[in-house]
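One chain follows as C-alpha cells, the form predicted alone.
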Amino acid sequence: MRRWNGWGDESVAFALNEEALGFLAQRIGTGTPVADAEFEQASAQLKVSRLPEHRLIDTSPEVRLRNALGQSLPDWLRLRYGVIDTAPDGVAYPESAQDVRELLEYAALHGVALIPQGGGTSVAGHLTAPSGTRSVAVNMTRMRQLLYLDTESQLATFGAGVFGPDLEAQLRARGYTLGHFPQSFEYSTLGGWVATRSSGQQSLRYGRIEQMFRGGSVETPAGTLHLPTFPASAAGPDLREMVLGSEGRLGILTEATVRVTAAPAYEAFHAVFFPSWSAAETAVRQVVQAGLSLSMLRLSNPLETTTMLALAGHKRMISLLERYLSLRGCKQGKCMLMIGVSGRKSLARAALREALGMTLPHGGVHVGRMMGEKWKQNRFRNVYLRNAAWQHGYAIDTVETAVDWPRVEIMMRAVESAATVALAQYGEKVHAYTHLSHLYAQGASVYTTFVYRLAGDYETDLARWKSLKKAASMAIVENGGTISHQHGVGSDHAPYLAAEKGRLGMSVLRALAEHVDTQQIMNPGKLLP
C-alpha cells in the first residue's frame, strides 16, 4: 500500500547503513528520531465536509487525507506531526471527460474550488487546499488507458491520469517508449508531467515533456479546449504552451497525445571521475555542445560525489575505487559524471566512445559500467532515502534551477551558501550538495539537496524550512536563474515567479486564467500568487 505520510510503497525500504549515519553525524550532528502521528489521529482532525452531495465525490475522512497533500517538506511536516490544517472537502475520481465536465459544472454552481491531481508527487505545494474555500481534489488516475497509437506518426494518446510505469508498459508491449523518467516516475502521471513542465532523467535523448507533448484535450470552465497535432505550424502562437506548466489554473487535461519512439535496442550507463569541478564542468560543456547522441549526462559536485560514495555501502569495493582514482589524479575534490546512451547499439557505442574520448584531456577517468548500472537500478529507489533519513531525525529537501554556462558554478555556490547561512541562525548545520541533472548547449540545471536535523517540533521545523527555502530561492533569483527547472511553481515558488516573468508577463498569465475561469475555481493560489 502507498504510504500516507511519506514516499512510495510501504513495503519498500532504503536503509541508511552505519557508515552513512556516521557520515551524517560527523557533518551535521546526530539526529533525534521524531514520533509520527497515526493515520487515525490525523484523519480525525479533518473538519466535516461542507459539500453538497455528488455521485462522483467521496467525502470520507480517510480518502480526503490520502489526497490532501503532496511530497514537499511542508506537506511532510503536516502529515508526520499530524497538523492537518487544510484538506479538500471531498475527492472525485472521474473516468471520462464527461465526468470532468460534470465536476466543473458542479463547482461553478456551488462555488467549489477544484484541485487537479495525479500521483500526488508534487514537491512545490501544488495540491494544498485553499484556506476558507470548499474544495474537491480531482484524482485523475482512473483515466489511464492507451487510447490510440499511430505507428506511422509515432504518436500515442493516453488518458492524462496514467502513471509512468503503466504508460511505459502499454507502449513497450507494442515496441515503443516515451522515455520520460523523472525520479518520481513510479507515482507521477502524464497529466502532471505536462501541467508542471516535467523533465525526465534521459531528456538529452528524448527531450523534456514540452518536446513530447503534441496535443490533447483540456476541460476548462469556459468549455473544451482541443489541441490538434501537427508536425509543425506557423499559425500564430502555439496553444499547447498555454497548457504546459499551467498547473491546473486553466482547466483539467483529460487526454494527452505524446511523441513516442521505438524502444531502444541497447542502453548503458557509465561513470567517469574528474580531478576537480573546473575540469568536470568544462568537459561536460564541451561534450553536450558537440551534439553527440547521448541520453544522459549527470555531473555531481565534489560533496555530492563524496556523499554518494559514503552512502553506497560495499565499503571494501569503494575503498579500492578510491585508491585507484587517487593514483589517477582524482583525489580530494573529485567529481563523478554519469553518461547514458540509448538506441541502436552501434550508434550508441560510437557516441559513448566519442564522449569518453572528450573527457580525457580534462583528466577524466572512466571506471566502466558497474557504477552506472547500479545508479540505473536504484534511480527510482533513491528517493526512499527521505523516509530513512526522517526515521533517524533528518530532513531532506531540494531546490533546482537552470542558468547559462557562465553562471553555473556561481549559482551552485550561492545556493549552497545561502542554505548554510539560513540554518546557522538556528545553531544548525546543513549538508548541502549539488549536481547538474540536465545539460544543454546553452547551460545546465543546478539541483541542490539539503540534509539537516529535525528539531522534533512542528513549528520550529516549519520555520527552519521557510528560512532555508526563502534563502535558496532568493539566491536563485538574485543570480539570474529560473525559479524552477523541473518541479513547477505551485504555491512554494509562486512568490518568486514575477522576478522571472516581469509585471507584464504576470498580468498576461492572470488575464488568461481569468478569461477561461471567471470564477477562479481552478486550483486557486497556485502558480499565480
Given for the second form:
2 protein chains.
Amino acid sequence: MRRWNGWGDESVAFALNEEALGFLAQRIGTGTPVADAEFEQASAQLKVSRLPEHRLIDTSPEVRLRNALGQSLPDWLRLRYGVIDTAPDGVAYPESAQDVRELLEYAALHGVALIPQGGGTSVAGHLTAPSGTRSVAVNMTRMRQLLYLDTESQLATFGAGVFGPDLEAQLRARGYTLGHFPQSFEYSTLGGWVATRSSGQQSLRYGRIEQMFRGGSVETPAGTLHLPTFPASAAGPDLREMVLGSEGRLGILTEATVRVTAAPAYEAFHAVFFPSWSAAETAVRQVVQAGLSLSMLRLSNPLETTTMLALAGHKRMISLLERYLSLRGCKQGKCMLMIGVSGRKSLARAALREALGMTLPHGGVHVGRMMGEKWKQNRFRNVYLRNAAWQHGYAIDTVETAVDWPRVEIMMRAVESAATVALAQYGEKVHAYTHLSHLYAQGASVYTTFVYRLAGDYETDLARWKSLKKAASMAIVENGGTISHQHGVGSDHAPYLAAEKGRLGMSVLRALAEHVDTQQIMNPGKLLP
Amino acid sequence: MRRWNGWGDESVAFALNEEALGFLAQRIGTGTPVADAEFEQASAQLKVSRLPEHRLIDTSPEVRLRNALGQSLPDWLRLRYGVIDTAPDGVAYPESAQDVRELLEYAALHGVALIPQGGGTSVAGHLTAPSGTRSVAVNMTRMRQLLYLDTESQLATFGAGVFGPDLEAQLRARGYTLGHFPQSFEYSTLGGWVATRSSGQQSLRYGRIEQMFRGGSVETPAGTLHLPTFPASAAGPDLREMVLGSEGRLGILTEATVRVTAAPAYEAFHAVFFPSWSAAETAVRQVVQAGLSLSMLRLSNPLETTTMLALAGHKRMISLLERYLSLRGCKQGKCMLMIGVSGRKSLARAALREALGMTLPHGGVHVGRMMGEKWKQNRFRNVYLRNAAWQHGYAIDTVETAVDWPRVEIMMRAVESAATVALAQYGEKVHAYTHLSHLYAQGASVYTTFVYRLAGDYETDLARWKSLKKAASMAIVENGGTISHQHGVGSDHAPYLAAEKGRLGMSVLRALAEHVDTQQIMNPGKLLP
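Mind giving me the form predicted in complex with another copy of the chain, seeing as the form predicted alone was just shown?
Following is the full complex, with the preceding chain placed first.
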C-alpha cells in the first residue's frame, strides 16, 4: 500500500548502513529520530467538510487526507508531525470529460476551488488547498486508458490520469514506449507531467514532455479547449504551450496525445569518472554538442560522487574502485558521469564509443556497465532514500534550475554555498551536493540535494526549511537561472517566477488565467501568486 | 536593385524555354502576356499621407509603395496591374529598441496602426495596411547586427531585422551557421521568421524557427517583454511560444537570440526516384521515423516530378534520365525524392547510406548527386519562376498545410482536386502539383503549387484567385490540416484559423493581443480577424 506520509510503497525500504550513517554524522552531525504521527491522529484534525453534496465527491477524512498534500518538504513536515492545517473539503474521482465538466459547473455554482491532481508527487506545493475558500481535489487517476494508438504517426492518446508504469505497460504490450522517466515515474501521471513541464531521465533521446505532448483536450471554466495534432504548424501561437506548465490554472487536461516510438531493442548505462569538475564539464559539453544518439548524460560533482559512493553500502567494492580510479588519475575531486544509450544495438554502441572517445582527452576513465546497471536498477528507488534518512533524523530536499553553459559552474557553486550556510543561525550544517541532471547543447540543469538534521518539532523544522529554500532560490534567481527546470512552480517557487517572466510576462500569464477562469476557481494561489 | 512588383533582384531572370511553355500550353492553354504598370504610375495613386511628422518616418510615395505589399498573389495583382488601393501612410526605419518604443508611443498618441515588417516576403497578406485607419510600416531591416555570440552555449543574438544571407555571413565568418533556409531566405528576416513560425528547407537537421529561437526582446504597447535564454524550463507556460507566430499583433521583436551550430564540414544532396506515390510515401515515412541524421527530405508527387523535369530545360538529358528510370521500374507515376545530409563527412555518408538502403525495398532508384546539386544551386532561384511565368501570362500560387501520416495522401488529393476544378466557372484549368516539403515522424507538410492563366484584368484575376484560394483552403480545413505549416496566417488565412484553434482558442489569442495592446494598434486585422 502506498505510504500516506512519505514516498512510495510501504513494502519498499532503502536501508542506510553504518558507514553511510557515519558519513552523514561526520558531515553534519548525528541525527535524532523523530516519532511519526499516526494516520488516525492526523485525519482526526481535519475540519468537517463544508461542501454541498455531489455524486462524484468523497468527503471522508481518510480520503481527503490521502489527497491533501504532495511530496514537498513542507508537505512532509505536515504529514510526519501530523500538523494537517490544510486539506481539501472533498476529493472527486472523475471517469470522463463529462464528469470533469460537471465538476467545473459545480465549482462555478458554489464558488468552490478545484485542485487537479495526478499521483500527488509534486515537490513544489502544487496541491495545497487554498485557505479561505472551500476546495475539491480532482483526482484524475481513474482516467487511465490508452484510447487510441496511431502506429502510422506514432501517436498515442491516453486518459490524462494514467500513471507512468501503467502507461508504459499499455504501450510496451504493443511494442512502443513513451520514454518519459522522471524520478517520480512510479507515482506521477501523464497529465501531471504536461501541467508541470516535466522532464525524464532519458530526455536526451525522447525529449521533454513539451516535445512529446502533441495535442489533447482541456476542460476549462470557459469551455473545452481542443488541441488537434499536427506534425508542425505556422498558424499563430501554439496553444499547447499555454497548457504546458499551466499547473491547473487554466483547466483540467482530460486526454493527451503523445509521440511514441518503437521500444528500443537495446539499452545500456555506463559510468565514466573524471579527475576534476572542470575536465568533466568540458567533456560533457563537447559530447552533448556533438549531437550523438545518446539517451542520457548525468554528471555528479565531486561531493555528490563522494556521497553516492559512501551511501552505496558496498565498502569493499567501492574501495577497490577508488584505488583503480586513483591509479588512473581520478582521486580527490573526481566526478562520476552516467551515459545511457538506447536503440538499435549497432547504432547505440557506435554512439557510446564515440562519446567515450571524446572523454579521453579530458582524463575520462570508463569503468564499464556495472555501476550504470546498478544506477538503472535503482533509478526509481533512490527516492526512497528520503524515507530512510528521515528515520535517522535527517531531512533531504532538492532544488533545481537550468542555465546556459557559461553559468553552469557559477550556479552550482552559488546554490551550494548559499545552502551550506543557510542554517548557521540554527547552529546546523547542510550537506549540499549537485549533479547536472539534463544536458543540452545550450546548457544544463543544475540539481542540488541538501541533507540536514531535523530539529524534532514542526515549527523549527518548517523555519529551517524556509531559510534553506529561500537561500537556494535567491541564489538561483540572482545567477540568472530559471526557478525550475523540471519540478514546476506550485506555491513554493511562485514568489520567484517574476524574476524570469518579468512584469509584463507575469501580467500576460495572469490575463490568460483570468480569461478562461473568470471566477478564479482553478487551483488558486499556484503558479501565479 | 530589388524588383518593386515581383520577386527578387531585377538582374536575375529564370527563363522558360519552348518546351516548358509547350508543357504548360498543353496542360492549361497558352498564356497571354499582360503589360505591367509602371512604378511612377502606381505610386502616383497613393493618397497623401495623413500622418503627423516624426523624425523616423518617411512619407514619400516611393518609399511607401515599396513597403506597401508582400508577395501574396493579391499583392502581386495590385502591383502588376498598378491598383494600389492600400498603402501605409509612412514608413519608419528604427535603428534601436529606443526608436521602436518611440514609434509605439507615437502610434498610441495619434491612434496610428503599426505594421512591422522585415523583407516584405509574406505570401499571406501580413503587410496590407488596414482600411479606415492611418498606419505606419515599421521596416526593421536597419537592426541587423550580430550583437553577441556565445560560443560556449552556441547562441547568437542579432538585431531582428537581419536578412538571411547577412545573418549567415556574419555567422560563417566565425565558423557557425543558423541553418534556416526558407525559400524566401534571400529577402526574409530573422524577426519575420519568428513572427510567422517559419521553417527552412533543412529543418530536419536544424529544426524549425521555434526550436532555434531561444530568447529576445519584444517592444509592446504595454512595455518591453524580455525573454531570457534557458536551456529548458518548467517555470510555467513558455512566453516565447506566444511571440512565435504572433505576426506583429503583440509588438515588435527587436532582438532575437538563436541557437547556432558549427558550420557543417560536408553537405550533399542526392536524388532518388520511386515507381509510385504509395511506394515513395511509405519509404520516406520509414526513413524519417528511423531518426537518421539527415538534413532534408523533400518528396515530389508524380505531377510535380513531371512538371519539374519538363521545366528543367534540358530535354536531352532528361530524356536519357527517364529512359534509365524506366528500365529500373520508374515510369509513369514516378516520384522524385531529394535527400540532404550535412555534418561530419563520415557520419553524413553513413546516414545517407542507411537512408538509401531503406528506399530499396520500395523500388527506390538512387540517381546520384547531380540532380541534388542542381536543386541546391537553384534552391533560392526557383522563386523567380513566378516572374518568368507571369511574363508569359501565367499566375503561380501555392498553399501548404501539415497533417499526420494517415491523412497525408488524402490531403494531397483533396487540395489538388479542389484546385483543379476551382476555375471551371471561368472556363479555365488549373495545373496543380504537390510535394511534401518537410517530413516528421508524425506526418508531413503538404505543399501544393497552382499554375493557371491570367485573365488580363485586375478584377477578374482577383476573383479567380479568390475562388482558387477558397477552394484549396476549404479542402485543407475539411481534411483536418493546419491552415499553414510555414507561411503563417496574415489576412489570407485568418478566416480559416478558428477551424483549428476552436472558439475558446481564438478567444484566448484575442485576449492575449488585447491585454498587451489595449488600443489595438499592432498590425490590426492580421492573424485574428
